[in-house]
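Next up is one chain by itself, shown in structure tokens, the form predicted alone.
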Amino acid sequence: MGGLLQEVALAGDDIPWLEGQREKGRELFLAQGLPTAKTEAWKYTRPRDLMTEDFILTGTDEDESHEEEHCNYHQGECRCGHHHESQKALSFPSYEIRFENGIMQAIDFELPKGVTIKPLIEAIYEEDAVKSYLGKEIDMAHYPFAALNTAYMEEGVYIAVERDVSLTKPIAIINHTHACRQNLMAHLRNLIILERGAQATIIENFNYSGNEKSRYFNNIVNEIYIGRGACLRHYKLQDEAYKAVHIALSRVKVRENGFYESFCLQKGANLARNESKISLKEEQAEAFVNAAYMINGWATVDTTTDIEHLSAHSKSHQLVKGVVGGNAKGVFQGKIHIAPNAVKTEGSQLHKALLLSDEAEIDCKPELEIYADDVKCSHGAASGELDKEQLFYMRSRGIGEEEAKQILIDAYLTEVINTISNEDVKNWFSDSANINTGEEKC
């Protein structure tokens, strides 16, 4: 049965509140459908792609067989003709999890006392506090991607550090996607708790090998739980293939006096959404939302947030840059919302984009909904060209018009590169980029 709702047997069927949530997830999916041009949260970012019948569960019988058709990548070679040895994620020692098209690897490292990481299927079986946290921030019925996840969760990782616990090395997460694989279809759920006073940097990073104009749909959503006094870095950078679509949910709740910093770099797929909505639920609760994006061809990348400052004292920071060239478009959409009782709270926004082409499209629509007083709030949008003074001094001085121009997008992009506080994580994601963003200046 092909589509995006397709009867499968899953693990886990056994358990009642997880089989609840799944129905759950198919009801409400069902009842929304794809956003439509109607659909106001999507009316910038269509997803057309998806409006087919013939998308492949990853996982399932169906895959199976059609992995025995089309590709023996477990016997190490493809019949496509494409060497499927994952991309090097990291230059860095790391705690490394790798998931092969949507499924999860055996993890072979050991891990530091208090912290657990483990499938998150196998978390549903042993850990108690597993159905405390999992769903309970997701509204469904405002998430049509979301709900189609929770239909199928199954596959993803669990990630909890214990109380004081300060991890030394990041945990990478690695999705690799063997991209002569068509129409692959992948729901990963991702839960991770830091208690109070835990210290943790995690990275996402899509990738793909193989043909580059592969289809397939990645559907990511993160749960994520930072206790009081907590602190937890999280960057991702997705590089897709150029047909692929990318779509991805970070639910993300801080509580006093913890911080939330967080990067995403979006350079491939043909239609990619990353979103994040994040609750600053106590005082002194702080987020930092950065992103970059890179895009050429007729790709649509959309980088959509939604803070909500639900208490005094709480701080907010995002910076948006964005290089679209071709017939690409570029969307951001970002809200700030302040609750009547979120006095001295402080809320900053600004999305900046370069357009490289005439056929190039930005659609931005940035929000501030306050309810209280005594706050301090900005936010702000520009889109321009490169300078042409400066492009005709580099090249009066014999400096090529393509290196030229890559001179003025590395140099304006440095600067959102430049909030990222890990300086290895920082030196990889300008090498991703191919950026040379100087000294160090955090």
The other form holds:
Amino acid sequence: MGGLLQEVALAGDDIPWLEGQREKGRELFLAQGLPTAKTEAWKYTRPRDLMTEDFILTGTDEDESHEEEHCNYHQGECRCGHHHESQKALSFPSYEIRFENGIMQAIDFELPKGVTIKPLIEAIYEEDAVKSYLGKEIDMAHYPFAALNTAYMEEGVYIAVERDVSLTKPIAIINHTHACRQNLMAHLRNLIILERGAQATIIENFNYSGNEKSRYFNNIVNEIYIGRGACLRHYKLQDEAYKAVHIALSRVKVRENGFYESFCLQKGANLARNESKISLKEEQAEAFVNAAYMINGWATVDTTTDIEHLSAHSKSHQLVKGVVGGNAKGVFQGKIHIAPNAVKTEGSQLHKALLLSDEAEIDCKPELEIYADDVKCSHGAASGELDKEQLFYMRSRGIGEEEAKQILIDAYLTEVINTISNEDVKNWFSDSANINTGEEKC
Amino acid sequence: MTEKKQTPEIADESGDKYKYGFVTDIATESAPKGLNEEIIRLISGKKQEPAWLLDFRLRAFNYWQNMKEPTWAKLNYDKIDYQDLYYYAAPKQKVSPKSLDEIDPKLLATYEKLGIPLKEQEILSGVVAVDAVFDSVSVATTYRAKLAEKGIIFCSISEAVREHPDLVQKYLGTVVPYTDNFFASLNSAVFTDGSFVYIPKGVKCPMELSTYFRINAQNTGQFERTLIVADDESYVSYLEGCTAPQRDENQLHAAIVEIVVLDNAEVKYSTVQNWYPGDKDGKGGVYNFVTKRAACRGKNAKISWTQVETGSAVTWKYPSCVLQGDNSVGEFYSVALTNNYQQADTGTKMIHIGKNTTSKIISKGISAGHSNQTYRGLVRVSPNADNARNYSQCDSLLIGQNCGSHTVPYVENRNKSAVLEHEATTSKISDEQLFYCRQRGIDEETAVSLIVNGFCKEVMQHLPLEFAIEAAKLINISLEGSVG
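Now the other one: the form predicted together with its partner chain, given that the block above is the form predicted alone.
The complete assembly is shown below, putting the previous chain first.
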């Protein structure tokens, strides 16, 4: 475990409450260790490749210049023969926050009134609100990677939108890894606070440049607070390198009449888990939690959701679709929890997956935990291969097999991508989804 | 060896709704309390078992000692003190009875009261052969001679060990090994009786076979073990029923049912589980930890589990199908009803190994009062199970604000040609349906039971006729007091 928990000097060690949280994170991570096959929450996704001693925490390496040089060498073109732009720009205007190898870069745009965006560590020093939010809703005793993240809590972004402020452009958080460096480890912590009536769209994009076979570890925790009547649309594209480990937890708390919409497309990494734990704390809170994954090779990609309905008239909807080829394994674990007294609630959940090869695997565990009687809850799960009749229909009309398959896969994923309410983002995601399947000949 | 005479704790049928809550006042002989190698040797000795079976028991016991009681189920119950139980209790009989006439009339009366006829009355239509298990021993098995004409073996497992050791040794522990789980290991070490069925090649069993389990003695665990072997091209329908007296303390029941189905054979296994569920404050009741598993070893083999679970304070039960043979079929139909403070964690496992295997799961759960219920199921398709097909449906009905209903399905697919579907819904009885019934002059309680019976119909129709009628009544009784 020495590799994951290192003695490093972190900024903000003069703040007792922050140090206290970090210490608690260290303790709780040590107490739990890495999840094993016997850990129910990680039953299907075994965190392999993390037991080694060789991880280097981002920002602690003394030889930064070496890294730059190495990366310049690979800039643009790299061994895999594909063209990688060091920054994949979004196809539409946004407030772009950049992280390079887990380090936040200076912000070069002007902020609209009522919006604060700054590095987390600065916010810890400058914003009083941070103390009352940071780490408050994270159950570190049951989330080992959140505990580990807390132990290193320093890098990340603080976003606060004041009362009744609506952002016109999305905020994009671009997490870019120069994958020429091996064994980097980054623990990002983002704190997002939407005050009453505020509206914002946030896009997270994880990408890399350089050697696609390099290994690194990103461990992200988002803490999201949605105030009364506020609305957050949260989109994420996970396109990490093939040997990367990506573990993310979004802890979302939604208050009365609040609205949270999320969509996450995962198509990279060797081991990835995108987990959302959402509490609909007050009446009329609503959440749409959708996701898609398209994977290949030896990847294990996990989508885990846990939605707690804690109050009456709350609603949640989930649609998750996956396409799995090669020797890959797709995992979906979804849980809807309805507390006593949370009556007139609605929870629906649907997971569908396509298996493209003989070695692919799908494991799924949709769970309902219901303690109130006047509710409407349902879940469904289905898995199978591409419909042979549909394939035949297209083949008989002169469409080649590969192309026909591609059309069917695209159509399959379009259903879930169409749930995105922002047109620009929707188009961006369908482009991202298509390019990949084209290359990999799913 | 202690001998004691039990005094009835609760007078005949004085209890509220549980009409089987009486105690039979009968002289019992039991082994001393506690569990150790001595006790196991004693049980084995009592049953004049061969060395291999004693060895099997001791291996299981040694293995069990290093095991931990599982805690993953959504069940809360007081820790069981395994040393504070009697592992062997039997009605005292001078000599083993040669025929039904020699059986203690008190025992016969008990079964009559339970509605289980042990006299062979040929005039009855829909003849059922019964193996009656009272505490740790089988007291009678009816229609044996008639079944023997066809080559069918239906007897208690202790007898089978003595008379058909080859068959028992060949199959015992092959479906549920003694290392399987905590309760299965415990059962393997101390099982006392149960039924053994062998249906020879090509034989369709002419009548329903049935076992009736009754726990009578106090502080006694019942550990029965049933083994059913259906040889090529055979068919059998098997029924299981159970009751226990009403007592304030909890009783332990940990059983194993193993079924082997060979080429083209079919087994239908139906259970109506009506152990004492505890009183309305959750006091007493049976702890029911059961491992049931069927292996479809042959081609085109078929196993169908149907269960109606209304009893027990705590139920932990997952009848499973291992579909090894190509084209084999597994089915699971279940109605579980919990009321008051009952808890049930039940479901099934469908393991698809052979090609073209199909399975179907229909589970209906009804929770009322303060009860909690969980459906926990696994569907696993291994890489070689081409064209496997599964359909699962789990519906839950909640009655009242204090109950809980949970669904935890696990679906693991490792074959692309497999098609798996799972759906689950949870809701309460719709006001519209209730209003419709009320409007036509049906009182609320009757309306609820009408709706609940409709909800369960899909499962009930898979029960043999006599059982289906009994089960419907049972559901109505169990629901009493949960409305309004």
